[in-house]
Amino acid sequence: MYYNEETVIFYNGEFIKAKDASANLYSQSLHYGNGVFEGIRAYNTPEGTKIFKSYEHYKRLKYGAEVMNIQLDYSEEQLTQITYELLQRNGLKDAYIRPLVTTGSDMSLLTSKETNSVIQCWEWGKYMGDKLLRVKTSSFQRPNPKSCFVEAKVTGHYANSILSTNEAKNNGYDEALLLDMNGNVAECSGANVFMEKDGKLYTPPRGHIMAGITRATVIDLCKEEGIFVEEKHFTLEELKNSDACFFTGTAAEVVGLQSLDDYQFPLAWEKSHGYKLMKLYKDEVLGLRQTSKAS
């Protein structure tokens, strides 16, 4: 589903066929998880194909490479230009984009001096679908922020997400919700959390979470629309006494929750702030909000 015989990728400075690329079985990324990646979307807007917040995503990619001591010499602008060309070569106007930076052959625990950079893209619908989610509280916690750089998208960090997702799916749920080391709500396996209570929205603050670019966009939309939003810690008990809840992420966009464990969120999704923000976010990425503002 991700590539075919004609798919083109950008690999170490060249555009090549995906089928011709080879993987390094001695890569430090494969053995130890020392690599960084991004998840970006391009949308087919009335003004043509637009990569949503490309600069912000590539800035985070470069931040991740920096904190993991991985050499990445491209600028955000260069990476953006390369990505637009990649989309064009693949004939894609609406796509998910996956830049990945891996490290070379080195079995020591010092970052390898060899770097491999790849950008891939493919058609991909909303990662969590469109239906309301049944969510399970995970038995796994998000990593202690003193154990790693929690706001860097490091490949190895996502073993935690795989564990929590497997647990949820194997128990008949759609997704997992993880707490932090202090027992507060952190995030789901691959998206941020917003809670609605008495007409106000709350989302966990930075520190124990991957503070997503979609999360920041939704906070900005709230401020523009006059929706109260506060970044604060809250417990699982508080979430299970709230009116509604939704997740945000580049792959998931904005998706609502039906239930958490045995708790059913009482506010109808169509009457919630999350539903309104889902629509506003879609207009934002398609460039329709500015059009409506201008008119």
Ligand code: PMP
Contents of the next structure:
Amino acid sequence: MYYNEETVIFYNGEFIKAKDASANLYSQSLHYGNGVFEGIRAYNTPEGTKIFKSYEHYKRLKYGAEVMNIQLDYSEEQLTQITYELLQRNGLKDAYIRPLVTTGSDMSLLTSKETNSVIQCWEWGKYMGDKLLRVKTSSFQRPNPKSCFVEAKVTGHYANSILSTNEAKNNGYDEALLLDMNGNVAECSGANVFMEKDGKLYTPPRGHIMAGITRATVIDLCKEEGIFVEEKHFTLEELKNSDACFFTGTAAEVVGLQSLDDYQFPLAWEKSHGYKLMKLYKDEVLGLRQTSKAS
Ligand code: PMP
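If the one shown is the form predicted alone, what is the structure of the form predicted in complex with the ligand?
After this comes the whole thing, all chains and molecules, with the earlier chain placed first.
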């Protein structure tokens, strides 16, 4: 699914076939989760293939590398240019792009000086599908922001996302919703959350969550479209008293919720702000909006 005989990746400065690449079994990233990655999408727009918010994604990758002391010498512009070339070499117009920076052989707990940078891409539909999601509140919380840099996409942090997704799916649900250490609603295992109540939208503020690029795009869209949106903490009880709810993320895009545990969201999805934003987001990434800021 991710690659075939012909797939090209960018690996340590070169474009090579994915099948010819080898990974280091002594890598600190494999043993301890000290690596950083991104999840980006490119869209086939009327003006050709456009990587959506490439600069913002690579800025976050560089931020993650910096806080983890991982050396990453490429600029956001260089990484963007390399990614466009990679898409072209793979003949991909619509694609999911996965840059990953791993560390070298070192079994100490100090960041290895050696780094490996790889960019992979493949065709990938909407990660959580198009159906409304049946979500389970996770028994796992998002990490304490004093235990790690929650806004960095560090590979090791995703053990928490895997635990919560396994738990939700093993119990017959589609996805997990995680609370923060204070009991407030935080986010999904790989997406941010918005709640609609009485025509207004609310989303948890930064601090315990990934600062999602889709979340920021949706907030901008709300401001442009005159939809009230506020970043504020809310509890599970408030969410289970709300009208509608949706998740946002690069892989998931904008996807609505049908239910949370036993609670069915009462507002029809098609009548909710989430539905409207799902369509506006699609137009935004395709560069079809006049005010489009797609980069
Ligand atoms: N939260 C988590 C935990 C994530 O992994 C992601 C995906 N990066 C998001 C939210 C959504 O972020 P973005 O919109 O930048 O993809």
